[in-house]
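Here you get one chain, nothing else, as structure tokens; it is the form predicted alone.
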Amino acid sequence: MKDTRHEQRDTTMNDVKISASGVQVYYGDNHAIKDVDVEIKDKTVTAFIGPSGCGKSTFLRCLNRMNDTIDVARIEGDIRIDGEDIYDPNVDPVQLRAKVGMVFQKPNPFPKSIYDNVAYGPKIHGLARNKAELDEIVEKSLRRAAIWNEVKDRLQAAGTGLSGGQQQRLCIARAVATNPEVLLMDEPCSALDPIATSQVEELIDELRTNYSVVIVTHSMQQAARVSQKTAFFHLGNLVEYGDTDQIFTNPRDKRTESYITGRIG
């Protein structure tokens, strides 16, 4: 067992939450992600941008081992959160996914009440000792997701009865209820109208005070609005990674510039 104590100390010193090195992902014979190295900061929104099929969602799913559920997927390389190897055989993927929450493209509330949607994770992970503690977690999570005032009088109503934007904020409440440290969002606004999109974007900006947020987005405008760091993927490669302002105004790589200006994509 490698001693990682000094590594962990180093990572906290420079605020790195997730570090990936030499990451390769294969789906059968298809080499989907090629040799990705990246360090993702804590308390920051990092956007993954790039054309469809460039590997951004595939790489995002490596960060909470969602690719484990795909039979033909094979992952190589090293991914660490707070210095801990998340692919270590001793790491339980279920516990990892409590620490690394995920919000999907299409709102997917459970066919349960609003309350039970949010309470589900804390219940299965034993985060509440009694009903009062569970009530507190549910309220806190719904407040964090900026939807408490809209649903507080109908917590027993079905989550599926909410509007699309409300459903997505409910899913965000569900993701934060297990007290994660990282929040992954895979195109969280692509199914939403402009008003709901703007509500979720405001929420993402607030969430970064507590979490490291990583968002995959097909909208460069959205990446520019919500993120502090941007990673540009193309054909499975991480082409460029840096401050969002720099990526959008002064990209170092010609491929990034071509994508930003609309010549490829």
Second form
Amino acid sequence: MKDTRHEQRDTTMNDVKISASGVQVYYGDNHAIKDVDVEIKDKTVTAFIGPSGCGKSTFLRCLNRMNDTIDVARIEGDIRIDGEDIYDPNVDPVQLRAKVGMVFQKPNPFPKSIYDNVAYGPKIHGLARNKAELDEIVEKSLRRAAIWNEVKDRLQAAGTGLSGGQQQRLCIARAVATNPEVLLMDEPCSALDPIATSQVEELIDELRTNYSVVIVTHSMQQAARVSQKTAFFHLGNLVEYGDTDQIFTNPRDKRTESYITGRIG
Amino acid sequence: MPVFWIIIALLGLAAVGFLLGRRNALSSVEGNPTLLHSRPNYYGAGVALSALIPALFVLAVWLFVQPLLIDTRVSGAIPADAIPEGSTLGLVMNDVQRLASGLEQLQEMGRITGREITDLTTDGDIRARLGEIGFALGSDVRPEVLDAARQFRTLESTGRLFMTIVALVAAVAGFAINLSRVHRDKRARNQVEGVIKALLLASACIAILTTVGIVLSMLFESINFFRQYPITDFFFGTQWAPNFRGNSDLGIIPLLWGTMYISLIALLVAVPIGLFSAIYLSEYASRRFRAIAKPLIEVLAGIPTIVYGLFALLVVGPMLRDYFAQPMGLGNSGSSVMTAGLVMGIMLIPFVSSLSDDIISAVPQTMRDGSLGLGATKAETIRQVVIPAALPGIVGAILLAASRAIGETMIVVLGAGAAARLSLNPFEAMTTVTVKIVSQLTGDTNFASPETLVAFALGLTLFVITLGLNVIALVVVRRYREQYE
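Next block, the form predicted in complex with the partner chain, ref. the form predicted alone:
Below: every chain and molecule of the assembly, starting with the one above.
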């Protein structure tokens, strides 16, 4: 399922985009993430797998500081994107989130038109100087999310009226419209049927040419299909991190092996 | 038998029916309830309901129809020349009924026997005897009235007797039929649930029918009014000067103007303050602050409006007059549109804030996450995602506040006075439609004069206006709603 072209690109694009070290997350008294170190490469799809409640989504939400919106969450450790500490007091989480886009588990289009959904981010960040530029950004984003042909005739229709798979691709279009450098996806296919899932997976593979993509998934097949790097989380620990092929064919840790063969989960 | 005792008897029968139905159901399966189609209680409830419902229905219909029938029969028996000059058949029938119930009371107290009543003549001192037990008659009893009252009493007591019999027979019949059908395969549960469904439907209908009834009664009285007063003068007249000797000017414009002016000021106060506090409470406030602040704001809604009125009269009115109206040369009236509007606005704050707060809190967290995840600030998220999603509910809250403002009376009387006036100056005394409805209907009124009937026309106009507001809001909400899911 991996062709050699991917492998080659991995070696040429070897620069680290996100580096995390010694990350601890507490939800109140609950120690949700325990001392995680990980380096995420640019222009690569990295998959986080693990059983429910293992902390993979929590860790993902640390990468764009979405945990800030939860009162009881407390984060320690060091997370750097392009060498810059994102938890530095000088960093504005709002700016950070424009750079690190996010797609959520459940498609959550705004109750606005398809056009306004995509134009939302660019408008907020002033990415377009006039209507023509905005139109162009919207079209480009919708094309990149592989949904343009389905919605180009009804851009003013409500985004909530689309099917589940279309809604999720709309949310991806919305996320790429702000020109992020990293795209975080929290189980983006869990609410979708198999056809919509394969559309989104194809999309993820294409997005890799421009972004560093981090995807949380419950489906090991999905991780194997779309990612080049895989991290396995268990009970808040990062158990194993490495090339996807190696994790799935030759895991080093006993727990990883048990999980991918279906003995724990 | 009085209705009260009939109902007690019916309930007793129903209770027995419940126990018997339950027992028979169980005995039909030799005490093994799992073989029954429904749980044993449903069989019992089925028997109880079939005893109760037909009988109660008979009672209700009978109590409604009997007086009508008796009335027609007795009034048919009163000769036309027995109606005195200047009186009507209706007034005579009032006398008859009053006399009949007076005699009934005398008999119940044992001061007169049935025999004596049949022998009574108008020469006797009926009026005095009734007076002894505190039952005052308006005039001396005339023979026709006495005869009619006697007939009335006979008809009524026979009617009552038949009603008791029919109701009890209906109850026993329903009881017996249902009990005989208790069987392991009987669908008792479906039957009982059908009754419950009918009950729910009936409740819904009562609300609707009451509304229809209110509108119709206002409509008929308004039509009466417009027969006596030209409709164009009412709707386009700019003078409100009722005069109980006739020749009144009854133009609604000054009243409508006052209503709209005061409501506008009230909403200008209540909507921003209420909405902003709702946004703060639901989006920014800590949980602890919210838990304390929300009930405190809601206390405002619990203050009786007359207390707000006193506040307007004693504090706000004089303050506005001394510090704003007089220095600016806008008049020196303590009661003014501004006073009533401000105080009413304060009263409306909790209506707007509490409802809006609930609605904003109900917007799914995923909406906020989506916006924040795109790098929007909290304020941008609230303004562009949360509020639009909550808009239909917020408009509903504002509308509720608006209809409260339009219908408010007490604060207006005490805060803005009772003088109908057309003016732009917010520091002048004005008044509203509701205040005038009250003042036209209080005191010694004659329900045939336009000065009184105008109250119904005012009420109907007010109703149409609030209805129109509701319709407009519904259309607006439907067009601009940003519906999540």
